[in-house]
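Just the one chain here, laid out as structure tokens, in the form predicted alone.
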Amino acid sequence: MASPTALHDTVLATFASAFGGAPTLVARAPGRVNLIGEHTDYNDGFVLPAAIGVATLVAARPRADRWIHVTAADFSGATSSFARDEPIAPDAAQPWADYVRGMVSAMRAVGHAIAGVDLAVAGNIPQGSGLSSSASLAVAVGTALSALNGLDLSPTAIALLAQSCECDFVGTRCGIMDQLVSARGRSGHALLIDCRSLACQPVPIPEDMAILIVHSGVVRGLVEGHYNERRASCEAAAAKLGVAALRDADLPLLEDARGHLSTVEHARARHVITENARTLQAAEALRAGDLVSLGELFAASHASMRDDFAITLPPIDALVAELQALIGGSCDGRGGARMTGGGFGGAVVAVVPKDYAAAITHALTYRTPAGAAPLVMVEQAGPGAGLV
């Protein structure tokens, strides 16, 4: 995984190589681990996001025609074109150009006028992850137009900018959590954010704290994983409860109307009411520096999207079981761990005392599907997006 100085020097070399001299500017836009709150965002209930150290790069400079050319480090440079006053179509050949397209096609839809522009792109977050590497990518691109075109929008305008961009182009009926945590990070701070009226709220994380991210090996893929389905179940139980959002819903209510829900949708409304809960106690356990309160969150969230939701797989369990076990042994429930992200595939986030975070990882014996050692990343809270 390339350091930042490193990724910093591959898009600069990325962009010369495709376009010849230096771009104007580059902008940054974080990935983001998931504490807790997983569903929840596009059911207007609460996430706990952190800004963490890997990123994705986009370098540009205007151009004098109508032409939007873009060019992918990750992607052996490869290429993808299109006029930006024109109809602009999902990109079969290159799909990761879909997320800068979507985002030229947002800016568009309100108004913004986009010029020429030469872009190139590099990022260091793992692919398949489930640390947001699409909403990053999406909020760089924003980041960067924003400023080449004197647009001075605000982090959550880029936002929710992006967030129209996997929705209504992409086709990933996300949340805003991801857009938003990656526009609006702070250094040494979560984010409790109220999806509903997108108030952030910090929450220090403690100096003597942790955050592991362990990758499974797991490829996930959104679209593919039935996460848009997944929406559609929350939105029909909702209405079926008489409410707006599963987020003005609560445990009562939910049971006095078992009978007109199908077990479906019940256990994805249950999941959605008690991580909501969960999330706002977690949040608490947080600024206590409440580490054993926040594991037991933690692994009853986990519990909660393998048995309610449905969108855990046996490989995450077993990472998950293993790390929950060590972090009893050695670190007394002093933390927790739990499936990060949409589901499917992906990572898993666990937070431990600081001085135990290397013995745990050394013990840790969990093997990919393919029999690597699995990534291990120890990272922390940092800023949001931002120029470089």
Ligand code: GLA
The other form holds:
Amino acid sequence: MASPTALHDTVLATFASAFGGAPTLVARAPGRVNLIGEHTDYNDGFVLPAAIGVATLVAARPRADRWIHVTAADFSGATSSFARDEPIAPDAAQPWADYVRGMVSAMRAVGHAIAGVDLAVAGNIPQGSGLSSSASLAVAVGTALSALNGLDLSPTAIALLAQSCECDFVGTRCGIMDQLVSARGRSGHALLIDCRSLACQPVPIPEDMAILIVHSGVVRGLVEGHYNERRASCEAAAAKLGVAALRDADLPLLEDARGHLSTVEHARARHVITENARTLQAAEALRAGDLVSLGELFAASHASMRDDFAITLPPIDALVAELQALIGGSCDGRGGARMTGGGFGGAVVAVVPKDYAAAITHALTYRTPAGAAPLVMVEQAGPGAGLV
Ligand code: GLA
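Right, and the form predicted in complex with alpha-D-galactopyranose (GLA) of this protein, after the form predicted alone?
Time for the whole complex; same chain goes first.
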């Protein structure tokens, strides 16, 4: 995986080879790992993600004409072009470019004038891993275009535009977590986000705790259908419970209404209600440096994603079980593991005492479906988006 310096060199080289010369600015937006609070964001609930060290870089230079050209290092320098003042359509041949097209479209829709520009993109977030490579691309584009067009948008405004890019242009009806933590992340901290008010409370990550991210090697395929279906079930359950969002429901209300909900709606709602409670407890446990409680909450979260929300897969359950057993055996239960992100593949997050991170990584026998050792990243919480 490219180091930050190598990534910066790559984006400059990609820019020079496509457009000649140097960019005016380079924007950076990080990926994220969600510690806990899965599928709660679009239910107006709570999440506890952290920005991480891998990121997407966007190099940009204004053009005098009406064209927006974008090229991507990670897609062999493929290019997508569109006019800034005409209706913007998706690019069927270059679907990655839809996060750029969608971002410009979202910015224009709220009245921001966007000038012609040359853009080069390079990233080192493993794609399809549940670490938000797409949200970070949209946030990096927003950060670059805000600066270049003198818009002075706040990180939250950029995050909301990036969410609209994904929901209205790309077609995944995602929540706000990924974009908000990419835009507002803070070094050394997770963010407890209230997804209704968008208030972000930084929660310090204990010095002696390591965050391990283990990629299962199961790449998320075309899961937008599953994702949107989960969201629709949650909305149907909320309507039947008579609340604005599942954030406003509790278990007694859910049990009283059991007869009115389908079995699936009941299970989906139970995940969201219990996950919201776990997320608030996990923020307290993190603040207190209580890795044992955090581990128990991680285990309950994974079980709920597997049994009630049905978004895990057998290889991911096996990887989580192995990590849980290693943590139980070698660190006296200080720490835990769970799948992170939207589900149906991607990465698992584990928290462990720092001194044990290397031993646990070594001891892992899990193999990806292709038979390889999994990619393991030992991450620290890094800063949110900005100009490099
Ligand atoms: C994806 C979405 C987020 C969130 C997570 C699940 O990452 O983009 O909004 O819903 O899934 O927690």
